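Let's start with one chain on its own, the form predicted on its own, as structure tokens.
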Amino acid sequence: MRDCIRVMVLGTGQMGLGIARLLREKSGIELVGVYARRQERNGLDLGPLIGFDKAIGIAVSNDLAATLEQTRPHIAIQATCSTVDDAAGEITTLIEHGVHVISIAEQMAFPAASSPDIAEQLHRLAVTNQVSVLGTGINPGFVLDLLVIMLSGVCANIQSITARRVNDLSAYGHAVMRDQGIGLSPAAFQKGLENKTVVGHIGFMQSIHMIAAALGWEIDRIEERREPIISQVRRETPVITIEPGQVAGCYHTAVAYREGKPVITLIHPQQICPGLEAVETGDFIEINGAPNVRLSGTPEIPGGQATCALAVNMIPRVLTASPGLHTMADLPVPAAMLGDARQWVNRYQRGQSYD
């Protein structure tokens, strides 16, 4: 590859223009168009938004297939969603033009457990126009599902899993805050979960499925509970501020069963602020086999950060996977693009030309 890979970015949030930024830093990437949902960005020039002092010459865009034609890339960044559902618009729009994918929607992390026909269908019209479709992130796409398979590896044999992250939701913004029903009473959180305005972490399935597929296990069924986290301190984030007795997050966990037994265990305690009740962050994994296997690390991998990371570290895999819907158990181990990002795909090159 001769020419920089040509990058389009979706979404204008903070996951979107993380991914921008960071786009910008990288050797060998040129980030060429963004798309944003929201109309009060259409027009708007990229530089402001991502923190420039000046227009850098890219505007936001409200219309997808216009953008796709004018800037011609050759992979696009979805950071619009979190279900497959709202996604496969998208998506398939970016495959339609014979552009790569990577999603940070969640349940993209593995799409065929929530959404079985939509997957098949993205997967099939993948092939058809020659690109790859990955789903990634740091959970699901990395910590609660791909660290957990590739510590198997080592494993003769496994009984159980338990995994658990331990994570600060404070630089999140309000569809987060929302999503965990953080600043809400406790009644009004129960009411939230009852009427699905609540739903906690979004991903436990998708992770729980990634596993059981690479380590061949067929699960029975999922169980998952879903419980207030209430503050005895005053806490405050750029977007919100809860006082005691209110929802500071959502302490959220999934247990599958195989066989009539529990097998992996998945354990996603959310809130704002933990560490003013001195509450540590942090990734930890336990495998009980032959051998066992415990991993930690404190405080958590930064959530955010991370997720932005992978999406762009991800490039040159995606773009040199074979056609079709892939997850991150699929594809090369990720790792940090630190150098020009045309020898990474050069080194993984299976022959298309990018020019």
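Under this definition, the rigid core comprises the largest set of C-alpha atoms superposing within 1.5 Å between the forms. What you see is a predicted model, and the numbers here were worked out from it, not measured in a lab. Positions refer to the first chain, counted from 1. What changes on going to the form predicted together with another copy of the chain:
With a cut-off of 2 Å and the rigid core superposed, Arg234 has a Cα displacement that reaches or exceeds the cut-off between these two forms.
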The other form holds:
2 protein chains.
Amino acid sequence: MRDCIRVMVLGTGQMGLGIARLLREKSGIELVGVYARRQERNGLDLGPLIGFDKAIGIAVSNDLAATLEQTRPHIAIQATCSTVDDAAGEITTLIEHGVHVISIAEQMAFPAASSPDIAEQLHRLAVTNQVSVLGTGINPGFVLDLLVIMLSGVCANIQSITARRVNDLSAYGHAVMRDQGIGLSPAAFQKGLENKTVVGHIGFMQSIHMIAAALGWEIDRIEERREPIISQVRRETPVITIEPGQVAGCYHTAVAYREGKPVITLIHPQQICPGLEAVETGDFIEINGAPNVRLSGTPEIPGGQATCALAVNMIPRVLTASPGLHTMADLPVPAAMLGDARQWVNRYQRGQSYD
Amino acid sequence: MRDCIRVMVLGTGQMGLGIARLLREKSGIELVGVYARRQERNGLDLGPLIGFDKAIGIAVSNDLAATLEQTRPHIAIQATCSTVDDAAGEITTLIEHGVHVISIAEQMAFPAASSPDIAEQLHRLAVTNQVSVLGTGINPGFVLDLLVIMLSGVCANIQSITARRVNDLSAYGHAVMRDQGIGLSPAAFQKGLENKTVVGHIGFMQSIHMIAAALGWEIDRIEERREPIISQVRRETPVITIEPGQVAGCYHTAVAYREGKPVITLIHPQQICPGLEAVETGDFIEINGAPNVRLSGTPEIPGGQATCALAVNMIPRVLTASPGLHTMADLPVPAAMLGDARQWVNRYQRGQSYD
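Same protein, different condition: the form predicted on its own was shown, now please give the form predicted together with another copy of the chain.
What follows is the entire complex, opening with the chain shown before.
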């Protein structure tokens, strides 16, 4: 292709704006439109929203179909929601306009895990409209699934897998604190679990299904546990302060069983200020097999930055994938896109043109 | 596909036999033939060669074309050599017989690095014959390139990359000792470098070109250095004993420059008994970028086992790839193949059949 890759962003939260900012820095890419669900964003110029001191001529719109018709993107990045149910409407509109889709909705990383019927519908619609749809993000989409799958590639056999991501939520806002039950009493945390206001991590089902599909394992059942991380010390972030005895985060785990034995254990404690109790953050993968594989990194790969980068870096792979619904395990590995984005499209294309 | 995937192995060294043994354990795969360059292997039954106490009805053959015509494999795994020049003849024969190819020849991991003309010829021939060709292995092919590329996918920008693999050669045989200059005096090591009997690691050029292509970096030049690892202590393996002052291995590095600055540094010291001087073996990746990424594992992923597993695990991906020459960065990530191999072929195939 000779013309720039035309990209649209859906969502003007921290992720949507981070992705928009990154797209503006990439050569061979033109950010052509931004859609927001929030009505108060309608008509605003994107410039000040992403830290520019003036307008850049891209107005945020609440009308997805109209923006698509005006701006005619090749591909859109969706950063508006977490679930397949919530994401499917916008994705359907995008597909029907012939637009490829990258979604960072957590459940879209492996949509068949939560919503097999919708996943099948989206796949058929994408094939009919000759576009590709991918869910990605740091987790699910990378640390607790794709990286595990890739490392398994050096194994002749595997008994069990344990992957752990210990992160620091101190930089996040009120919504994240609420979802993890941060600041609650232990009793209120329990109640929050019961009435589902405390959710913990969204993504274990997706990661486990992605790993199992890649390895060829049939999973019998998955057990999830959510425990409060009760602080021994005072912890303070820009948006919240907690006292000893209050909940600093959610220790969320999932164990997948195969033939009655635990084969995949995913551990993801999320909290504020873990360093105050000498908790080391990081990403840790252990495969017990032939051979054993251990890989870890500290601190953890920063989630927000990484999710924005992954969404942008996957653009050429999605543009040149076969039509249909994909997971990160089906496409070539992500790579930092440090040159003109069109070079990969041209390289991957075999007789296909986006010009 | 309903019938088993028919696989042939080329090579009866440690790797070829390891691959053959692993193929026999995989369901959905049938090992149909084994080719050897060594004349003394011609006509031998494979069974005793891979540790069985009786014949298994697969005779090793020195005649590649005849074996292909008799056994009609879907795919062949080549484990006979290290260079593209040396690999190209057998690969050409395989392609002309309509057989997909996985090669563990180090230079085949990115054949255009050493031999752009041969790479182009093999690519065209593969496209004409509608088969796919892949080079893989632990290194090049995984640790110092594919893993680096995948981790770069979480980055918006990158200043430099350093990847280091510190391994233990104690389990290897005479040929490996000779290639690394193990057991030589420092003066003989220098002379070995000059007359090219000491070669160090084969694969830096391939890894650097694979990373650079994936990231979109133009590399100005690559500087390689090979230094003797001079032992302070006595070191002993089943095949060699060295005294203090002798060479225990080769400290081989490569630095790639872009716009005059070092951007990719690969470090691969290979020696016997590193633990005797408290050298920790392992795989270590550092990306300086936005964000920084650090990942490491100790001990190192065992090279021989991993190379055999990767070659076998990539079978479904190569069978269903687009025709032509591929690198590990172009195909979906490897994964341990723990179920019937045909399920992935059926899943990846879109209207194509190997039945």
